[in-house]
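Presented as structure tokens, the chain that follows is alone, the form predicted alone.
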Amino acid sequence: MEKFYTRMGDGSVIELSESELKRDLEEGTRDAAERAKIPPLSEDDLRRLLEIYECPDKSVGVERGKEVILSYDSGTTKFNRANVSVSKLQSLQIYERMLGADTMEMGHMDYSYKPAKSIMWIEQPTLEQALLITIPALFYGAMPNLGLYTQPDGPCPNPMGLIPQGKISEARAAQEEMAEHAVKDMVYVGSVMYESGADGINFDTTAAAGDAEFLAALRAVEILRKKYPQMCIEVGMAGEFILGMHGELTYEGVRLAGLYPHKQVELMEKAGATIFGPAINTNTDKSCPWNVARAATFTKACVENSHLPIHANVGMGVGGIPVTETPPVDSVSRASKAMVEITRLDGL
């Protein structure tokens, strides 16, 4: 019997014969559609999938034509974090003149909003720089990131350390507090980059802390859209489902709790963003054609469910990937040409 090389979530390699291939094809997407309450893949879909998992090439492709857009979130950090010693100029230019990126973000490298507002004075010069020497639209982006507003660092009480301490009330009241301070950060970073001649402004790994930091990424992105009615705000997620840590936040009459991406997309399109970026996280346990089948089954139903541009989240942990800080090539090209083929969203 015919064995194809995949891999696990891990990244690990593994052979599965047609059938096992078959078979995780179909429980992944059937495992995102009960979940979501969203159609799982069609057939088609479905016998698409197949075909490029047996396909024996080692990377795959789509078809000239077919290309979509592809954007990096926190370019300008990345290279720092594999000890190579570039500049963000220099890294700008890298993404663009070497890795062929449609659009290039530049960043802090706490790539928070919070210790991002300290420093503008010297991130506008640098802008404006990049701005000089580069082509491709050039965004500012950072994490809503709401665990920095906790003590002994932030302002607010750790609703982390209540919670156990039954103090349900206190912890609520202390995330409501500390989605207040991080909409002014968010509003004030986006003001002074955009008018400084950033291209876009970019909420990245929204609602890491639930559904507190979503509601505060909506009210940040409401405010901007009336303040600078041309600005471009691409929101890109955390996980696919809203953490319910708050439990009771309500965003135009609509609970933010457990919600997937395909009524993520509904509130941010109300706010104002103009892309919206779906993250669905990887099961290590499972092979990446059962994670794929399940990444794409969301997005699908997020790519039918918007008006706004989609740029799914493809990279380590998300989107089919596998949860390795170098994803092998293999995994990440039938991920991509998977998701461009079978959901039709407008970027990677």
Second form
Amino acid sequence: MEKFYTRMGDGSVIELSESELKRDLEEGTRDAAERAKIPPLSEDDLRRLLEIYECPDKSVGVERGKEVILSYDSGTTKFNRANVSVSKLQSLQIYERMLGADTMEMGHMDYSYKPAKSIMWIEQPTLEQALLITIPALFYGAMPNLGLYTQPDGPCPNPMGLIPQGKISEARAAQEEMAEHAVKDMVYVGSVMYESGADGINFDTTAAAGDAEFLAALRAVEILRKKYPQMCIEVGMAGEFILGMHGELTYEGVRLAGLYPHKQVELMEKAGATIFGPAINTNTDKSCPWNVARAATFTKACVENSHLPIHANVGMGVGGIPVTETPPVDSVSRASKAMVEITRLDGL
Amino acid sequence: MGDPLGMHITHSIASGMGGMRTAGDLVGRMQMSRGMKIKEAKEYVASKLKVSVSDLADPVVMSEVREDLDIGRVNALPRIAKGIDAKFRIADLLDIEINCVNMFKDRINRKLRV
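Hand over the structure of the form predicted together with its partner chain; the form predicted alone is what we had up.
Below, the chain from earlier opens the complete complex, with every other chain and molecule after it.
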């Protein structure tokens, strides 16, 4: 029986028969459909995915004419993490001139709004110089990262310490206070960077700390949209499901805990976002075909329910990409092609 | 993390438009400035550039188009638009507001205080 080369969600190589591939694709889409109460992928979609995973080529790509726009979270930190000694300006020139970047992003190495706030006076002139010498649109980005607002590093009691003690109302109050601080920092950084000339602001890995963080991002988007009607605001998520760490928070009458991407985007659109990025987490115990079918199911429902351009997160550990620091080209190119062609994405 | 070959380069080859090697930066600007979905953004840019939608991701066609329109190209030859001056021309060509271009105009139009 013919076997097809693929990988598990942790990147390790496996070989699957056609029937095993079909089973994984069907189980992946069913898992997403049942969790989010959305339609599973169609027979045509599953057949297309099967073709992608049966293709023996090392690397694959979308059909000519189906190319999409790439945006980058944490753009200028990536080369430094690989210990390549280049400045932010040089990083952006590499993105522009060597990597075919459709858009670019500048960010602080400590990629959260709270630490970025205190070095804005250094970041602003760097961004201003970058805008003079580069051509593609330039975002400034960081993470809302509510966790940074807890003691001892931040001003608020730690809800994760309060919950085990049964102090639920205190934990909720702490999260509400953390969200207020985060909104101020996001609005401050977004404002100064836009007033320095940035084309847009990116809220990356949003709702990593749950529903209070998602609410903070919604409020920050709302304020920035009122202040700067022309500003591009991109919101990328941390995971497919908003954790109910608070549990009672709402926006426009909608409870935030438990929302899946097709509902998350509705609220971000109301708040005033320009581009939305759903993030579907990779399960390392399942195969890449299972993970891509699952990610495509959530993302397709999000695209179909959105008036905004959708740039899905397809980076390490999300969007069907294995959780490994050196993502294999075979897995990444298959996830890239599958997510674009199956879900009709506007970008990645 | 930091693996540009595994992530950026692979995505760029598999599904990206190609940035300023092609018209990727221009289509991206329409998503960012007008919130256009990909199909609408490509059609808008193609009409402004007077090329077909399928030409937008072709680096050979677009290199010539970009040189003719003087909106910046990867091989930065002498005397062609680079950086902010290319963006002045892109704003006019696409009929959009570019934040840093508007700020640049404001700065150079300020009266000198002596």
